[in-house]
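This document starts with one chain, in the form predicted on its own, laid out as structure tokens.
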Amino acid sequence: MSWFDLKGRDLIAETDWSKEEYDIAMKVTDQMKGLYYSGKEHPYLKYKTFAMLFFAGSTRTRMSFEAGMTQLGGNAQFISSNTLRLSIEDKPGAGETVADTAKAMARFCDGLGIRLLDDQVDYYGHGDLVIRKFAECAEVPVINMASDINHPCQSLTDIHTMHEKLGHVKGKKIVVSWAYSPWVRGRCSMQGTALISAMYGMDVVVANPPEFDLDPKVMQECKEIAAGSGGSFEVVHDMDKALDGATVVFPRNWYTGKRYDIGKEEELKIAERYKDWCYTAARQKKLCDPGYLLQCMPIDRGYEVESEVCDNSLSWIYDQAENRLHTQKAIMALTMGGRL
């Protein structure tokens, strides 16, 4: 394969691209970051437009894509779904179909990003289905800016950050751990980072209370990918056991598999049984080796993670947040045909 093969490609799930293709994206990320800090102009996507369709709110995603497209010489156009006549139900009378919207938008832009999360859909997997429908109909590359299943832009950022900080990640232990929060949060970031970490041969441990298992299909993919990469994968239901010897820890809340059947109030009642699932400074010091903090933000300080852990020398959260800018510039430049 060549770098040119990524031109026109969609990126919806982590498994849509191979490890070799992510390697290319990380090389370009390094180039983008070097240009950013050297102050050299790099208008690889001059006069091109990246349309961003947001069904869900955002801080880092919107800012990093907009800033990135500006630095690449093009334009990122923010579009809120509530300003459209679009219906994701795809039935007569509900509004314009996804297919019609996608085909029309593709006439105006060179790439399309979509962010469609859990509170905007009726069942788990619905957001992913809608994004794939856009990709099927739009004749430009479609980038998943976070769905209810996957978050490949965040995942690429996370593996790039770990490479940047650790040098080589193969054989390093990463713990993706459920953590208590009075927010009911989605699964995409943790599932995506578990997938891409397995792809790079890391020893991946997913830790959660029994009620909070992640998507079984995704967990099976992690297991199979780890077996082929020389890494390992396991799921445990004891936070302290999981943290033992961890190089990197990604603690975050996520909902149960019954989220759309029982509703948010019941989700919170179940979560309250596990308020002790917090990544504390004591756990970091006692159990981890050394337990660098990886967290996609926003962090629920004091619940998911103690503030001391967020702010100490083992925290990567702000470097990780910055890297969204550089990795997404690489994704856009490669998929939208920039000449590097």
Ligand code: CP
Second form
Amino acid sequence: MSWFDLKGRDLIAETDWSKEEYDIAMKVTDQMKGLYYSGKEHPYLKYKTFAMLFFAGSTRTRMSFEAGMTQLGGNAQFISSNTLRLSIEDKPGAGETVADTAKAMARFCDGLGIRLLDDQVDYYGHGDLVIRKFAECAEVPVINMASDINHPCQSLTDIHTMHEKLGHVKGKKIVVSWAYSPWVRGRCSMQGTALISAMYGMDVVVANPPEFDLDPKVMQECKEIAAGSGGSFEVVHDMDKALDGATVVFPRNWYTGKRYDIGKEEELKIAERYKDWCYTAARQKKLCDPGYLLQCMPIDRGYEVESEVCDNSLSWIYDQAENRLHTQKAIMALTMGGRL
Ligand code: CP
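Hand over the structure of the form predicted together with ligand CP; the form predicted on its own is what we had up.
Below, the chain from earlier opens the complete complex, with every other chain and molecule after it.
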């Protein structure tokens, strides 16, 4: 494996890149952050364009990619899917095909980011399928900016933030816990963080009520990756049991495996049985060691996490949000730039 392997590469699932490739991305992230804080110009992607196709809303992803491309001397172009004539149904009469859209877009940009999940897809896995179709057709790197399955830019940010805060992460316990929220949220961030934490040898515990198991295929991947990295992986159905001795806690809502069959209202009825699944200050103090809050945001304060926990000294959330900027600059420089 050489440093140059990342030039031209897509990043769609966490498992698309190896741990060694993430090590490189983290080294470049540190360099990017150093340059940012020392006020040194670093136009590594001068005159280049990163096109960002959003089917769903965003605060952090959009802003961090846009700011990142400005700092790299290029431009990020925001494109809302409802301003295109594209249809992801890919059938005659529906709209422009994914293939034609991808091939045409690639003629104007040097990299393409796509966000497609939640209400914008018809079934679980649909977002991933469409993003992969874009990658197959576009002759530029395609970066997943959050699909229904994965969120690799967030996952790299999470593992980078944990390294920054803890020094080393191997053997440290991270709990990825379901939490109640009426938002009925996707699974990508939790699945992604579980995968990358397993890759780095952490003791990963996923906690959820029985109806809310994450994607079994991803859970199996976590188990296999943990077995090879010297970490461990476990799924438990009791939040308090899971939190026992946790170094890091990622509490967030996600939907059941039936979300696209039963609809949001039925989902909510199931979720309401578990309103006590909230990461509270009492749980943090009583059970964790010390239970740093890692949460990719947006947070449903008061439901997913007690507000006090978002704001106390164990909360990493704003540093974590900022790190999106530095990690994504590294991803773009490595995939869209590369050796001169
Ligand atoms: N964490 C994250 O992806 O945030 P946004 O939805 O605001 O982009």
